[in-house]
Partner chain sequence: MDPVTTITGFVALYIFMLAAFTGYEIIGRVPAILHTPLMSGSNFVHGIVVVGAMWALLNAGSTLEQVIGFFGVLLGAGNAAGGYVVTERMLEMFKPSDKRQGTADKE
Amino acid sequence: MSQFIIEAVYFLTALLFIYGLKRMASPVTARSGILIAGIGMVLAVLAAFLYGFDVREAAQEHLTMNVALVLIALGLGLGWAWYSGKKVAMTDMPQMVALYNGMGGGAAAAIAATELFSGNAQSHGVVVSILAVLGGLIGAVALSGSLIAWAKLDGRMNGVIRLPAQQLINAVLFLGSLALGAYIVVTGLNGVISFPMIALFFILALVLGVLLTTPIGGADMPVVISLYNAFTGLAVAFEGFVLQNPAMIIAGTVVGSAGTLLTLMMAKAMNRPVSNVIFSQFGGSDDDGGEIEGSMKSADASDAAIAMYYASKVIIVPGYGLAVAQAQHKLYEFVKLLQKQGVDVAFAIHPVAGRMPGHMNVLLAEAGVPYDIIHDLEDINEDFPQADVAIVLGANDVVNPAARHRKSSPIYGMPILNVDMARQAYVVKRGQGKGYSGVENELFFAENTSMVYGDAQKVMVQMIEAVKSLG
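Three-dimensional structure of the chain by itself (the form predicted together with its partner chain):
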């Protein structure tokens, strides 16, 4: 009976997950979507307690202890995650998603480990064994890889660490763990369960996750997080098959494919094949943009503000620098002053602005900017020639015209926002440094560009004052 209830609840859960995700796909219904999916999760967890009525023979004597352990683990995991999720700042969201994702991968790897160590997976034949091993491998890579991504985004680990012959080491590790996995499957079918080999398999997989991620730079982290999200989904689906748990199979596969598509979309936005990101070829070209003709001109924040005040169309290009300076609230205050004056203001968001796709949208939403004045690259790029003023705040490579014409540039081919086509461009920037890619930005030297130096927050305050003083 308990088994029937569990199955029925899982069916409902799968339905609620898919319906919830579907509703999350539109800004209008998104909030109810996560609530619906959340209900599905709570029901599934409650139903999973019914497993206690029908446990393996070997576990009978430990049942009381195991139930207590489940309650403690659930309480600790839920309490910690709820607290950390509530207090994390919106700018730090990407690393939290990476961290939670790594935990999911770790849970999938843990299931694989218990099923392999206990010999349960091996006793169910070759297919189940292979899926248990593969799910364990992918889950462990997602766990350690996500932790590195989290450490990098959280500023706990800086720079790019490359070993000599990194590709070779990674290939050896990958093939080594596959070989060990094959060994575990083959010997397991003959009833042999080798504890050291299984342990070594998981250790290799964890090391592989670390070494895959350490050479990847911060700017590529969105793609990496998305990829590991898909990995975890796949690992969950595989372990779901091992446990004959349809809710895990469906939820894991949905996330696996959705995550893969999202990863491809992101990589496309950066004009780099995913393989390029993973095998970290960024900066392979030494071209730093060369000598650019012309010189940078600087302008006062108040001059830029007044130019926008009397413009009829202004396009704002925010980048991660804006969020770091926590200037998005001041920016929106300024935008409201412009709108009151009748200026048509639009936000242009590059697909990889921020640290995750759509991260900048979240940061602007936090400041109260309505989502219908925020536009994607494809929607707004043709509007730049009609804009009187385009202002770039804390973005660099995504507005570099070199991406359109300079073939030797490492960013050549990346879609950019055509800020240089606006009648007047202002770039708010802290100093004269180069962008993440280490390339000199041609936009800054253009005839119609003026640089406004300063911290974005302070610049916005000056702009607001300048506009207010006009009355």
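Treat the numbers as computed from the prediction; the structure is a model and nothing was measured. Residue numbers count along the first chain shown, from 1. Take the two forms, find the largest set of C-alpha atoms that superpose within 1.5 Å, and that set is the rigid core. First, how it differs from the form predicted alone.
The form predicted together with its partner chain done, now the form predicted alone:
For this one, just the chain is written down, with no partner chains and no other molecules.
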């Protein structure tokens, strides 16, 4: 009877995961989708407890100890996740996502290690052994790679680190891990468990994850995060087969497929294959694409605000600088003043703006910006020539016209937001620094562009005051 209940709970879990993911496809229903999928995960955990009480007689003597350990682990995990989730700032959300991705991959790798060291995987045949090894390899790479991504996003690791013959070293590590994995499978089928070889296998996989990520610059971090998310899902699905746990298989497959699709979409948005992101080290390039004609012109925040107040159409491009300044609430306050004046205001979101997929959408949603005035690149790019004013707040590479025509530039070919085609463009920046890709931005030197220097929140306060003084 208990087995029937477990299977029924797993089936319900699968439905909740799939339905929750479907609701996450729209910003309007995304919050409820997350809650629905969360309920599914709670049910999956409860089903795992039921399975623990239904184990064979030989394991009953260890049941109390195992349940106690599970409760301790759940208590620590829930406590840390609740505290960090409540504490984390919106600007640190990408770091948290990277860290949670890594924890998922690490959990899958830990399951693989347990099954391989105990001999359980090997005793269930060649298919289970192979899946345990592959899940352990992918999970370990996702763990260490995500930790490096977290360190880069959190400012604990700056720049890129490239070794001589980097790709050759990575290839040797990858092939060495596969060879060790094959050795573990073959010898395990003969009843031999080589503890040193299994340990070395996981060490090589962890090192591979580190060396795959350290050469990648910040401009590619959104793609890297989604890629490791896909890795984590795949590793969890493999280990679900090893444990014969349907919930893990379904959850891992859903996460892996969603992460893969998102990675491909992000890479397409940058007009680059995923292999180019991993192996070409686009981010952090020192090539500035050549000399740029013209000079930067500065403007006061009040002048920019007045120009927008008397405009017919304004397009706003948010970037990571907006998140750092935590200026999204002041920005929306300013937008409401413009709308009250009758100005048509729209937000333009680039797929790789910010430090993770959907970062800007989450930022604007937190401030209460209506979804119907937030538009993706392909939906709004044609509107820029009709815009009286376009204002950029903290974005850089995603609005650089060099991507269209300067073949020597590392960002050449990447689709950008056509801010330079607006009648007047304002760029809010704290200084004259380059973007995460290390490329000088041609937009800043354009005739129709003026720079508004300062912290985004302070600038927005000045703009609000300037507009209110007109009333």
